[in-house]
Amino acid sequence: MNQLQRTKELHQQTSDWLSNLGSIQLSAIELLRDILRWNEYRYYVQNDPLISDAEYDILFKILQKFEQENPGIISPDSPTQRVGVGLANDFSKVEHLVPMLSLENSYNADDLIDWDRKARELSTLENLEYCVEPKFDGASISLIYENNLLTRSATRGDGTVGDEITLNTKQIKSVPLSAQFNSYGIEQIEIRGEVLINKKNFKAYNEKLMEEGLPPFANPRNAAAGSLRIKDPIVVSKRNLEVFLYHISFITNSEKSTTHKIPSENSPLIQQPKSHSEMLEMLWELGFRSPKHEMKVVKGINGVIKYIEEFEEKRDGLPYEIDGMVVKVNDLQLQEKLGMTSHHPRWAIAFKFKARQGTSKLLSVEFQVGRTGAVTPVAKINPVMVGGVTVSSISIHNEEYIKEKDLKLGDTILIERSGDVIPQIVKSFTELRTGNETNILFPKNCPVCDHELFKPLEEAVWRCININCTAQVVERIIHFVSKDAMDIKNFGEANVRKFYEIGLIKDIPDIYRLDFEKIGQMEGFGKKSIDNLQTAIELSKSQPLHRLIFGLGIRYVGETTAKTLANSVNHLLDFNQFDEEKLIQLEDVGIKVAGSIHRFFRDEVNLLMLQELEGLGISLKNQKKQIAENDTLAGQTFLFTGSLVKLKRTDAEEMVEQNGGKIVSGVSSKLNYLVVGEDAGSKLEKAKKIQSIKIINEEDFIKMLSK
């Protein structure tokens, strides 16, 4: 059965079994493993769902309930085996079937060409096939499968032992637990891959770790290999964690049990792959996340250097972190016969993007105090180029990270730059110090008001407890302006501080008591500037209850939980009746930011900053629209692709929701309109082939809700 024909058969038994919820059986259990898996596989590996998330939860919690009522019928791959219960015990070593070896790298297209002269001379070949794919950068580790089973995961270690994480490997959605090996005869298998955390999601995840004082990680590679030693599984569930699957080391042929390694000329199995690309074609149509769609084929050296420079340019456009490029030689037999060192495979080599890292000297440190009062010691260093960015200052977070990384003032420093993520301070060269250098002594009292600082037990940062504090007065007015929050244009951060230094503003409140007058008197601002910013504040009172919730910066509370929080009561000041045991019930809402948003309700302060708000104009109402039929959307599903030129994209699809659509997060069937505006990408593409999709444009779009 090709894999269209199974897509419309579990399709229709997915839409079956959602019909009949009341009606199944213990004996269609199996099914309902195989719909869950199918759909996990949508979602996970192709990003093409074809259920809602609460479809699949409706599904799963039946599997669920039918397994604990009847535990005997438990199978291991079972989707509800992926999160285990309590802590894992400390990780076992364990021997990888063949060591993970590194590969050789190369800088420029001279390395290449150098490399491809030694493979086609041990190859007496002139000219050879290769594949090229992007170098991951994560962390890599090997899978075990057993009759078809994820039996072990390990990381890579040593390159002969790692640490065993089957246990936190199940967590990661993209890596099936079952797979058919056995349709290509294949007993015992061991694949290598990279664990990632894309951009996005890594982004959200700093910004969370921030927020609760805690360093950040530097990069998503960092991110993604602490993630997978944590003890926790439950809590490793939660890191959003992927894959790409991008070699296989070892196979047993299940046929005549003999062992061998891939790959093998007198291999017995019917369909073993012959090449590199047809590996990688195997393991996506198994069901795992391979470079399929990423990785080029192509003959001799210079069509490999043009892929990569092309490669390179789009490099910051990905969703994931890449450092390079690797290239292998297709034929599976001729890597065989290229053979390896000690140290690398012959048959394979890296090419390393431009580096993202410089060195530099550290100067000296300011410290900042921002709109929680917490007080963040910035590195001011000599400007150097990381990235195609100049760096002269980077936020060193708290006195444990400059501990931990052993700074002092006079140091040799490594800096990194990741794609759009901030530079960070990987080491201090400790070996190149002199003696002139000096310890970065840590203030004791605020750097702006000079009130003593204040540091919590359970935290590493250093606070000023002053709510009167200018610094944080200041911060919080920037905040609730910002383009995430309230959103009011032309009230940059300069504006800010130049209206609360000559006294036109001194809280959240007088922005909406602003002075125009006077405004008009001061230098640089005009007619129209006056009124851009009059009508940009005016606008602001009508923002969704979530973004006022966002811009009151309480602690602990980013935009996810903002709108939890907003989706919760119908007036703001509801939460005045909530107690922490209420609010811990909330999605995501833990003990800690219970403790913050219950303590922001409780301060007279805050209340009567809130009813001054709410009396200006600002609404503390839940105005999120119940959908009706009478909606001008309702029940229709929206995807925007390309740039907009007349609406922001956020915006557009909040227009979405508030006329009772959903915008979906891929093209599938569900989608009933695709809006495409500039440039749009490949989502047309495949809009174009699915008949029930209604491509418009930004006019159309705008016309249907004009109705």
Ligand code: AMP
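For the two forms, the rigid core is made up of the largest set of C-alpha atoms that agree within 1.5 Å on superposition. The model shown is predicted, which means the values in this text are computed figures rather than measured ones. Numbering follows the first chain given and starts at 1. Compared with the form predicted in complex with the named molecule:
- The Cα position of residue 675 differs by 2 Å or more between these two forms after fitting on the rigid core.
- When the rigid core is held fixed, the Cα atom of residue 230 travels less than 2 angstroms between these two forms.
- Once the rigid core is overlaid between these two forms, residue 513 counts among the residues whose Cα shifts by 2 Å or more.
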The other form holds:
Amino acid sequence: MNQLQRTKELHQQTSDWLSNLGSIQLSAIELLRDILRWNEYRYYVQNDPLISDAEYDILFKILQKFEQENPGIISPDSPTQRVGVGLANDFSKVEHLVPMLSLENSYNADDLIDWDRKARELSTLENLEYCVEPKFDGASISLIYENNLLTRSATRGDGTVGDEITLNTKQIKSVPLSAQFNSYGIEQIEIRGEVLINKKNFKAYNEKLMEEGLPPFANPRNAAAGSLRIKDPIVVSKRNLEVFLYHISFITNSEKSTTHKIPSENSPLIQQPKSHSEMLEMLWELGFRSPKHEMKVVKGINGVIKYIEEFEEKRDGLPYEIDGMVVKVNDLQLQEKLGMTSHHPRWAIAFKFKARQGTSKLLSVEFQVGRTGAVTPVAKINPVMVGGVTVSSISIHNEEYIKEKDLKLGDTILIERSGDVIPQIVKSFTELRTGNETNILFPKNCPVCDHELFKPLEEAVWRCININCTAQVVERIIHFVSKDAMDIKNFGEANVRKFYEIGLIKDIPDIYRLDFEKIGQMEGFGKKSIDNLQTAIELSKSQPLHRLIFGLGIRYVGETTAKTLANSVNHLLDFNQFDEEKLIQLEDVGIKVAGSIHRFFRDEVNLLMLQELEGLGISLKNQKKQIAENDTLAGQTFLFTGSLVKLKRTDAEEMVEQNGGKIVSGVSSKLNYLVVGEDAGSKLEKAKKIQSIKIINEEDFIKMLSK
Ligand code: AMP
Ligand code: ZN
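Since the structure above is the form predicted on its own, I would like to see how the form predicted in complex with the named molecule looks, so please show that one next.
Next comes the full complex, and the chain you just saw is listed first.
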């Protein structure tokens, strides 16, 4: 059956199930499992779900209920069997069937040309065919399937012996619990790949850690590797790990029960792959997320170099981190002939992209008081370029973090900037110490108001608990007007400080009562800048609700949680009616967060401030939700190109989704609307060639939404 037929058939069956929920036969349960597995595959592997999360949950709950009532029918690869309640990892040591080696590295075209020459000499061939694919920046894992079932998974460890992490691997939804290897005549197989945490989840998770005063992970790689080492699989399941599988290291065929390396000579039911690219294809067909769509087969090293250059341009736009590309000799027989050293295979080489790391010196530490009174140490370092930006100061979070990273004044440090995440210190080079390094000393009193600092028992940060502490009031206002919150352009940190100093603003609502005449008399404020400021303040009154919520600076409520909160009410003051229990039901809201939100909305002072803001014309309504209920864009697909003027690209994309539309990743006949901003490029050219695509500008888009 081809993919399209299978899609149609399984979607039909999904629909049948959803419309016949009342009359379920015991015998139909295996079909229901297949339906759930297939919909997981659509969601997690193909990234293209055909039913809603809620519909999936309905089907999942039915299966769960059935299995609870009939425990005899539970199969180990049932979709309900990922989460084993009450189980814990013991990370016992396991030996790999085949050692997990490293890769040889290259950094420029010349390195690749040299490597290609050697590979051609060794293989005595004129021209080699290569398969080029991304080098995923995560933690490597091995999966073993026996008789179609996932039986063991392990970390790389030292390459020979790793840690058994099967329970944790089962929490990764793109890892199938079973697959039809028997149709290829395979009895036992070992598959290797990389566990990742995507940029969005990484950012959200780090935000959450920082809201709780905990140090974030320096990069998604550490976050993925750390997640695999958590004892409780249920905690692991919340990390939303993903996987790419790119290698088969071992196969035992069932017919003869003899062990042989692929490719196999005696072709069983379906031909086993003869090349690396066919292997990725086979994995994809079996339901694994292989880099089938990311890889390219090319003849000769020049094509390899070209594809690597092309791919590097896409790097920032990818949803996950990659740190380079891997070039592999495509022919599996030739791979075997080339063999390996004790360190790496001779048939593959990694090409490393420009590092987003740099080294610098830790010069001094300043202590900043934040809007919640938290005192954060900020390291001043010798300015260094990391991933295209100059870094001269870097947060070092709290005392524990300083201890854990073993940081001293005068240390040489390694810095990393991953994606759009703020730079982090990876480590200090203790081996470079001269003996002149000194300890970082924490103050006992607030560096701004001199009030004694306090550290709550269960927290990692020291706080100034003086609510009138100037630093906190000013930081609250700065946060409110900031780009990620109410985004009041032309206001900025410097103006907040100035206006506060001369008594023009004492708290957030004063922003909307500014005396512009008085500002006009201040130095540096011409008519134009006052006009701009006035317009920006006016515009901010109708910012989406999640921005206001984030701007309020409620403890533990970062941007992600603010969005969740905004989506669950029609009006901000509806939170009056939410008790902690109701708050905990919201996605990503735990006990601590719920407690903080509850306290905020129970506090008279806060409620008065919100009413004051509403009186001043600030919208406390969830505008998006009201539009979403119309489903204005239902069933329509969108893609943006070029730079938008009025909207942020991410906001615009979100609006599409909120209104029932969908964002697609490229120009194809599946695209309904291409929204064209300034300096649009190749997407526009491509779209012009497809008649069915409607090409509109930003204005048209905004008009569509307001319909
Ligand atoms: P390194 O750790 O720098 O020696 O690089 C080797 C590691 O790269 C392997 O152990 C894999 O975990 C990882 N890797 C990521 N993507 C790929 C890929 N497409 N093919 C092979 N290895 C990969
Ligand atoms: Zn203070």
